[in-house]
Each structure stands twice: as C-alpha cells, then as structure tokens.
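Only one chain is included here, represented as structure tokens and corresponding to the form predicted alone.
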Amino acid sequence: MQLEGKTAVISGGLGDIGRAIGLELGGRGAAIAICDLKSEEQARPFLVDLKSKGISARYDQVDVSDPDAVNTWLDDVTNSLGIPELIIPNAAVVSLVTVRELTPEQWKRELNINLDGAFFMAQSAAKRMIASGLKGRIVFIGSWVGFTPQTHIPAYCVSKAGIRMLTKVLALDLAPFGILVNEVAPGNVDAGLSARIFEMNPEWRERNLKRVPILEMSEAHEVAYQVAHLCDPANRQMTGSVLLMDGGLSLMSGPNPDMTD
C-alpha cells in the first residue's frame, strides 16, 4: 500500500471530513492519529471502525489553539505510531454573522482555531521531520471562499485566507527538506460545517446547490481522495499549491444573496 509505515495526523479528526480522511490515508496503509474536542467515550466507536479495518490508530482529546497541547499530542504520537509524516489541518469553526455582528470573541477564537491551530500544528511537525532527516506532506484543509467574500462568515473568510498564503510561505520554506505543502480547498460541502449550517437553515441547501454550476456539492469522501492524492509518495512536485474542488463556484462573482438574506 502507498502510504504504508507512514503516520498521519489529523486535527478536527471526529467530523464528517476529518473522518473520511481518516478512513482513506489508513486505507492506503498509513496509521491514524486523530484529535478533536470531543471526548474519548465520543470518539471510541470510529477508533473502533478504523482497528475494524486493521488500521493503527489512537484518539486524544486537543485544543490546537494551545500550542502546548499540539506539541505534547505530537510527541504522545511519535512515542506510540512514529513520527508523522502525512500533516493534515482540519479542524475548524464557523460563526453565522455579519461584519457588523461579529463580536471580538468570535472573531478570535475562529483565527485562532481556523489559523493559528493550523499554524501549530505545521511548525511542530515539520521540525520533528526535519530534525530526523524525514520528508513528508502538510495539507491545510482550506476552502474557496479564502479568496471569495462571503458576508456571512466573514472570520471563516480571513481565516481560510490566511491558510492560502501559510500554503505558501511554508511549502518555500520546507521545499529544501522534501516536505511539500499544499491545500485542499472544497466548494459548499454536503457535511461538516456546511452541513451544519445546512440543518439550521434548511433552505438554503437547494438554494445553493443550484448555484453550484455543476449542479452538485462534494461529499466528505472526496475531499479525502484529494487529500490523500497529495499525499501520495508518487506526486513529488506539487507543492504551494490549492487544489480548487468547488464545482465551479468560484467562478461566479461575488458573495452569495442567498445566505446573506
């Protein structure tokens, strides 16, 4: 298998696209580390599903906002599955407001989970790579409205756009020890936060959905294929780069009516 003896690690692990991401790179070989909020109790039956398959995995409960918590979670991971060198920045939050209706602490805790977690996260791996002689692959789970305004996630906004340039500034300054970071940046998604937002304002689904111009959302277990594409040993040259899944919805301008209403 492609990724076997490989370690992967995945933050915001127990949502719908950290667990696909999960399944697809621990299906490819590779074992499972996975770390979210929630529980160890909450996150045993998906543990149980991936040794079900027979892939390595272990579960810890992290606040990747806290750098601390993110480098003692690496080291706990080295010590049980070897050190990671498949790097995956999932976890994310969203708020459903306006510019005007933001408030500080909404603003700062999407920066600092959205970005700043992702940014912990990086670094830590990275010089734990490079301090081995390991090469590897970070990718930052973006999005396309890092460079689309959407009114009414304006945090989630700055946030993914931040991760576009961290893309950027990391796969040139890790280019020279092998480890390649890139970005996956999904269109409206039909689980996870998307989905979310899609139960609490249910008809804003096929509002959307018709604006997709492939007439279509992702699913969770394609977000998963890109990723793991990008981290496939054979793709050696792709790095600072987005990989734009979207269908089609960034090319159409401006924000959306239809979720600002």
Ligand SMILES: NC(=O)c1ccc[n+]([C@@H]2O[C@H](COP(=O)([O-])OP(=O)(O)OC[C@H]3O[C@@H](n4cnc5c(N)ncnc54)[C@H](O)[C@@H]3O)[C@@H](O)[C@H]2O)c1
Given for the second form:
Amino acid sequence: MQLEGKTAVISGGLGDIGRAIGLELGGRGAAIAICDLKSEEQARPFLVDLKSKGISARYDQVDVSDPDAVNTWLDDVTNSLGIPELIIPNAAVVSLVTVRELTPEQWKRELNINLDGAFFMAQSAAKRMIASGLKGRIVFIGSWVGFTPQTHIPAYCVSKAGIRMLTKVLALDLAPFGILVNEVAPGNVDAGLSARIFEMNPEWRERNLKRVPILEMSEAHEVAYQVAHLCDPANRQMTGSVLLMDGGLSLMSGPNPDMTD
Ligand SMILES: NC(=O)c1ccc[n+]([C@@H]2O[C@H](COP(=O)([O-])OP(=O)(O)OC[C@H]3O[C@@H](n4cnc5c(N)ncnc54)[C@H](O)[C@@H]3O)[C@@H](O)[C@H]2O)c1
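Cool, the form predicted alone is there; where's the form predicted in complex with the ligand?
Following is the full complex, with the preceding chain placed first.
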C-alpha cells in the first residue's frame, strides 16, 4: 500500500474531517496517531473502528495550543509508532461574532488553537524528520476564508490567512530537506464546524448552498482524499501550494451579506 510504513499525526483527529483523514490515510497503509481535547473514552469507538480495519492507531488527549504538550505527544507517538512523517495540523475552533464584538479572549483562543497550534505541531515534527533524514509531508487544513473575508467569523479568517503564509515559509525553509509542505483549503464542508453553524442557523444552509457555484457542499471524506493526494509519494513537485476545493466559492469575492445578520 501507498503509505505503508509511514506514521501520520492528525490534530483534532476526533472531529469530522480529522476522522475522515485518519480513515483515508490509514486505509492507504499509514499508522495513525490522533490527538484531540476529548477524553480517552470519547476516542474509543473511533480507535476500535480503525483497528477493526487493520489500522495501527493511538489516541492522546492534547491541547495543541500548548507547545510542551505537543512535543510530548510527538515523543510518545515516535516511541510507539515511529517518527511521524505525515503531519496534518487540523484542529480548529470558530466563534460566530463580528469583528466589532469580538473579545480579546475569543481572538486569542482562535489564533492560539488554529494558527499557533498548527505551527507548534509542524515545527516539532519537522525537526524530528530533519534529524532522522525523513522526507515527510506537512499538510495544513486551511480554508477558502483565508483569502476571502467573512464578517461573521473574523478571527477564524485571520487564523486561516496565517496558515496560508505559514505553509509558504515552511515550504521554502524545509524544501532542501525534501519535506513538502502544502495546504488543503476546503469551502463549506457538510460536516464539523460548518455543519454545526448550519444547525444553529438552518436558514443559512440553503442560502449558502445557492451561493456555491457548483451548488454542492463537499463532504469530509473529499477533504481527506485531497490530503491523501498531497501525501502520495508520487506527488513530488507540489510544495507551498494551496489545494483549493471550494466548489468555486472564492470566485464570488466579498463577504456573504446573508450570514452577517
Ligand atoms: N467544516 C468545514 O466546513 C470546514 C471548512 C474549511 C476548513 N475546515 C477546517 O477543517 C478542520 C477540521 O474541522 P471540522 O470541520 O472537522 O471541525 P470539528 O469541530 O469536527 O473538528 C475539530 C476538532 O478539533 C478539536 N480541537 C479543538 N481545539 C483543540 C485543541 N486546542 N487541541 C486539540 N484539538 C482541538 C475539536 O475537539 C474537534 O474534535 C479545521 O481546521 C477547520 O478549520 C472545516
């Protein structure tokens, strides 16, 4: 299998997209290490699912905004499954609040988890790969909103814009070591963060769907498929790239007036 012998680490790995990525990379032969804020007990059904498919897997409760905790997690993963060489910083949170109402605490929390957490994980993993000569892959989970402002989720937009530049600076810095760094940028996925926002505001779902040029939202497994594409050993030239998969949403520039009220 394509990813046999490799270990993948996925933050926010119990979320909808994180689980889909675990299944996709695991299905291609990688051992899977996931972390999340949730308890071991909450993780158990997913671990059982992975293991029933013959996938080696472990779960750790880790807050990615704590750099020491991230380091310790990667130490533990290295000791049990081997040095991680497929690095997927995926954990994120979002607050629905305009930039006028955003509190310093909300701002810091989103930047800490979505951007700082992704950096801590990528940096720590990159050092390990360099030290052992592994030519791994880092695939950040960004978003179309990293370059299209949305007035209802300002801190999230800024965090994803940061992911975009983090992808580029890391890609350039790590290229001589053979480590490729890219970003998958989904549009609205019918899962996770968006699905919960649509549950809270059911009328937004239909309005938003009409705004997607292809008139369809993507599903979590489609994001996972693109992550796997960027992890494919045959994909040797893409680095510093954004794999945009937003059904054309970003072609419709500007904020969505329907989602600000
Ligand atoms: N759902 C969408 O429409 C969509 C669109 C574009 C991008 N994304 C991105 O996809 C990724 C996954 O999001 P999702 O939609 O599956 O959401 P989700 O809420 O289902 O998953 C996110 C996971 O991250 C975990 N998490 C939160 N804070 C954490 C922390 N400090 N440390 C460790 N884990 C933490 C959560 O517990 C959760 O399990 C995110 O990066 C998100 O920005 C999602």
